[in-house]
Every structure is written in C-alpha cells, then in structure tokens.
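Below you'll find only one chain, the form predicted on its own, shown as structure tokens.
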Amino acid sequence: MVEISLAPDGTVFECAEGDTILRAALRAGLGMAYSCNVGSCGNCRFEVIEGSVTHLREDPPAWSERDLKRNRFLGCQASPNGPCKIKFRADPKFAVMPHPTRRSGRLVSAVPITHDITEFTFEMSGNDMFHPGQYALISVEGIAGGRPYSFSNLPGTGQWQFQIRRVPGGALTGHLFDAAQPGDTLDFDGPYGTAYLDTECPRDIVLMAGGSGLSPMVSIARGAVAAGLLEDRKMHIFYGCRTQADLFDPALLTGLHPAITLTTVLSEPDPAWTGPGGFVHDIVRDAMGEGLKDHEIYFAGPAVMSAAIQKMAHEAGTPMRQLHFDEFY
C-alpha cells in the first residue's frame, strides 16, 4: 500500500499496487470526478504536488503535453511510484455507494442477444450490489487494462450480467467470445458509473441507445419496473442500429412492463423495413418535440451518437441535470 495524502487539507488514503489513484479514491469513499475510466474524458485529472506517479496507458487521449508540464495526471490512469500529494475538487456526488471493490467471478452462461452481442453471466464472489446503469471493469491475465461493460441485470441475485458486443480485433471480447468457458474465472472491479437509474425522480423517462449500449439501458428499464417507477410514468426507449441483422427480441424490454414502448431505428435498412430510418437523435427529436425537456434522459452508445443527442436534447431546452451518461467508448 502506497499513502496518498490531498492538499489542502490532508486528508490520506492508500493506494494497493497495481491499482489507479482514481479507483483507490472511490474505494475510500473519495469523491474524485470521473466518467470514462479508461483516459478519454479527462474528468479526472489531478496535480501532483510531491512525489510522482506513472500512467498505465503511455498516450491516453485525454492527457496532453501541456497537462504534463503542470504536473496533471489522468487518475484512472496514474499508478503512485510511492507516497505523493495531490490536488483535486472533491465532489460528493462520486462518491457512490456502495465503493467499487476488486473481486472475482465464475462465467455461468453466454446466451446471443443479436448476431455480435451476447448476454454473459457471471457468479460473484462477495457483495453484488450496484445501481441500474453502472457499469464494471473486466480483466482476463494476459491482457493489459479493465474494460468497461454495462451491468444489464438488477442487483442481489449473486450474479452480474453484461450484454457485450464483439469488437473486431478486441482482446478481451474476443476472449470471451472464442475462448472463455462456463467456469472460467475472470476478475472484476465495480461497480463504477454515475449515469445510473434516479429512483426519486417523477418525469417520465427516455432511454436511448445504439449498439451495446443496449446493455444499461436494459438494466435501467429493469430497474424501473422493480422500483414501481412504472406504475404512475411512463418510458419511451429508442435504440438505433445499423440493420436488421442487428435487431433483438423486442419482448427483452417491451415484456418487461405495459408502460415501455421501444421504438427501434435503423440507419441502413434494407427496403423491406417498415420502421424509421436514419438516426436516433433524429427520430427522438421527431417524437418527443418540445415535450422532451420534460424527461429524465438516459442514453448509451458510440461517441458521435453521445455528441448528436447531448445536441439535439439541448437545443429541445432539456436541462443538463435531466441527462445521464458515461463517456466510456
């Protein structure tokens, strides 16, 4: 264990080998901002005052040159030589219970959502617990750095289930998807994510996704019904692909209670389709008109579709509070 000490008011905490100083933050119930934990947002920067830290990734996109020069570091990537000091805004609202814990977990089952994405299921070894629409660090020995995969179940079941697509030429999905067995044990560190289900909220709710981001959106909507929240609102849900080669059992989410609709968007639909075309931001905005700032929003997907909705939802006058996403890509 390495201690981290933050100025101005020195408060400590450790830092295990191997671990990040952001991750370690969170486990002490630090409330350090982050979004992507994987180096591309940049939420997360810090100043070291004494001491020095290494990044895990030698280039990560959110850190520059200029950030080097002043002595800011990435903390999802920054790994302490030893003790340090450091500087950040602490925000409450990152500190999320429960705190991500690293653990263990046995692969169950791998059952096919689409033709590239696969519902896996795994066994967990100590506390389950997370929050619809966070999301959890997978790692396999052998392959360098967690990957980030959406939680597409509820809590307290003992299990954890991610519905991944195959990424071309990716490590760990293609691990998973040729290799992995029922029994195999991989590790996890979660949960993570603060773009998760408001129970508390009274707006009625939008879901958007495109690809596999299908997956937190799937658990908030499961969330919701648990929580009753449909009882008294309703949830619109869109979700854009590319095909009809892409499309999932609508019954996923449209069986899951009366007051979900799902409207599914293609972007290269073959003649015979019958449903909208182009692009989700497009239809949403389409569909919801000036009524879209009345939503709690929630949306998951490709970079370019994250940039076009945070658009289309502000020029509709939706409030920044009523929107919620992680920028892991």
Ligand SMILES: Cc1cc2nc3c(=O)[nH]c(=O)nc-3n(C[C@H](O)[C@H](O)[C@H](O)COP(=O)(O)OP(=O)(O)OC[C@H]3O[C@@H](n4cnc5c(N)ncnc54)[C@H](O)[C@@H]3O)c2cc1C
The other form holds:
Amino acid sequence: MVEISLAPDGTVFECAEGDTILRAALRAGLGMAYSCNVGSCGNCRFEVIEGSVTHLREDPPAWSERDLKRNRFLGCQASPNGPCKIKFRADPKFAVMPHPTRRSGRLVSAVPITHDITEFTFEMSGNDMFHPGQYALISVEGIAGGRPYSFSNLPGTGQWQFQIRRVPGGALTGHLFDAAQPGDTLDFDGPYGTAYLDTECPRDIVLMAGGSGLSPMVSIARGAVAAGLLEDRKMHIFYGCRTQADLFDPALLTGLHPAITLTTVLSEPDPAWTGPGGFVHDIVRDAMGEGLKDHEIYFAGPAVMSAAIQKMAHEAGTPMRQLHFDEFY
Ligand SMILES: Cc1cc2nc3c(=O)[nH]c(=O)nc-3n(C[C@H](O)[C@H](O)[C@H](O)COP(=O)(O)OP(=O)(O)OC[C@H]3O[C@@H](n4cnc5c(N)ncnc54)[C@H](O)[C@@H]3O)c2cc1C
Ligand code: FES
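Given the form predicted on its own, corresponding form predicted together with this ligand:
Entire complex below, previous chain first.
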C-alpha cells in the first residue's frame, strides 16, 4: 500500500499496488470526478504536488504534453511510484455507495440479443450491489487495461449481466465472443458511474441509447419498474441503430411495463422500413417537443451521439441536472 495525501487539507488514503489514484480514492469514499475510467474523457485530471506517478495506459487520449508540463495526470490511469501529495477538488456526488471493489465472476451464460450484441451473465463473488445505469470494469489476463461495461440487470440476484456489442478486431470483446466458455472466471472492478436511476425524482422519464448503449437503459427501465416509478409516470425509450439487422425483440423493454413506449430509429434503413429514420436526437426533439425539458433524461452511446443529445436537450431548455450520462469509448 502506498500513502496518498490530498492538498490542501491533508486527507490521506491508501493506494494498492497496481491500482490507480482514481479507483483508490473512490474505494476510500473520496469523491474524485470521473466518467469513462479508460483515459478518454479527461474528467479525472489531477495535479501531482510531490512524488511521481506512471500512467498504466501509454498515451491515453485525454492527456497531452501540456498536462505533463503542468504536472497533471489522469486519475483513472495514474499509478503512484511511491508516496505522493496530490490535488483535486473532491465532490461528494462521485462518492457513490457502494464504493467500488475488485472481485471475480464466473461466466454462466451468453445469450444473443441482436446479431452483434450478446447478454453475458456472471455469478459474482461477494456483494453484487450497484445502481441501475452504473458499470463495472472487466479485465482478462493478457489484455492491457480493464474495459467498462454497463449492467443490464438489477442487483440482489448474485449475478451481474452486461449486454455487450462485438467490436470487430476488439481485444476484450474478441475474447468474450470467441474464447470465453461457461465456467471461466474473469476479474471485475466496480460499481462505477454516476449516471444511475434517480428513484426520488417525480418527473416522467426519457431514455436514449445508441448501439451498445442499450445495456444501461435496460437496467434503468428494469429498475424503474422494480421501484414502482411507472405506476404514476411514463417512460419513453428511443433506440438508435443503423439497419434492420440491428433490431432486437421490443418486448425486452415494452414487456416490462405498459407505461413504457419504445421508438426505434434507423440511420441507414432498407427501403422496407416504415419507422423513423435519421438520428435519435432529431427524432426525440420532434416527438417530445416543448415537453422534453420537464423530463428526467438518461442516455448512453458513442461520444458523437452524446454530444448531439446534450446540444438538443440544452436548446430545448432542459436543466443540466436532469441529464444523466456516461460517454462510451
Ligand atoms: C462508461 C462506459 C460504459 C460502457 N458500456 C458498454 C456496454 O454496456 N456494452 C458495450 O458493448 N460496450 C460498452 N462500452 C464500450 C466498451 O468498454 C469497449 O470500448 C468496447 O467493448 C471495445 O472493447 P474491445 O477491447 O473489444 O476493443 P479494443 O478496440 O481492443 O479497445 C477499445 C477500447 O478499450 C479501451 N482501451 C484500449 N486500450 C486500453 C488500455 N491499455 N487501458 C485501458 N483501456 C484501454 C479504450 O477505451 C478503447 O476505446 C462502455 C464504455 C464506457 C466508457
Ligand atoms: S479520462 Fe479518467 S475518467 Fe475519463
């Protein structure tokens, strides 16, 4: 264990060998800002005052020469080389309970949802609690860096489920789809993420997902039903994908509760398609109109989709506090 002290107030926390500053801070209950956990968003940037750190991921996308000159590093990638004094502004909203821990999971089943998305189910060791909308890092020996995957099920079953899209040539998805067998044990770290279902909020809900962003929306929809939220409000779900080949059985969502509506939007439909075409954010703007700003909005998917949704929601007058998202990289 290495001791990390936080300037200026002198708070001390410990970082295990091979762990990162961000994950150690969150394990200790300190609210260090973050989103992606893979070095791509830059939200976890912090300053080293004394000591030194090494990035686990060589050349992470959100880090530059300018950061190096200012002694700034990415918390999700920085591992301490010895005791350090560092500086970041803690925000309690990131210290979500339960705090993340490392544990193992045994692959139980892999059930296809679409031609390239499969729901993987793992039997977990230890506490399986998380909030619908959160994610865990999955690591496989021989593949550098854990990859984040969002839960698709609900906690309390002893199992963690993830709907995962195969990425052509991808290291971790290649292993999961082509090599992993029921009974295999994988390493997990979590839960992470702040874009989770708010069960206290009284507003109607809009969920938007693109491609592999389906997984957290399924968990949030399941969580809203389980918490009884849909007894007195509506949930509008919008799913964007490319062609008819990407469609899934709508009952996965509409079968959860009569208050759920699902609109699927294809960006490159075959001529036979009679549903909406184009981009999800345009369809949501047209379908929800002025009323959008009165909804609690959750979304997940590629960074470009996320940026378009944020702009559209902002132009529609939606307060930032009603938007919940983690970008996918
Ligand atoms: C918050 C979040 C939630 C996500 N949830 C889902 C989900 O529910 N379902 C789903 O299908 N996908 C999800 N993703 C995407 C997923 O994590 C992977 O990017 C994707 O599966 C490709 O992984 P791969 O190893 O197959 O591909 P690769 O091309 O081998 O790797 C791609 C990604 O892995 C990361 N990476 C690469 N090298 C390293 C390294 N050395 N250290 C750390 N990271 C590295 C980078 O983010 C890169 O974009 C999520 C991403 C984020 C950020
Ligand atoms: S770069 Fe560290 S959380 Fe995104």
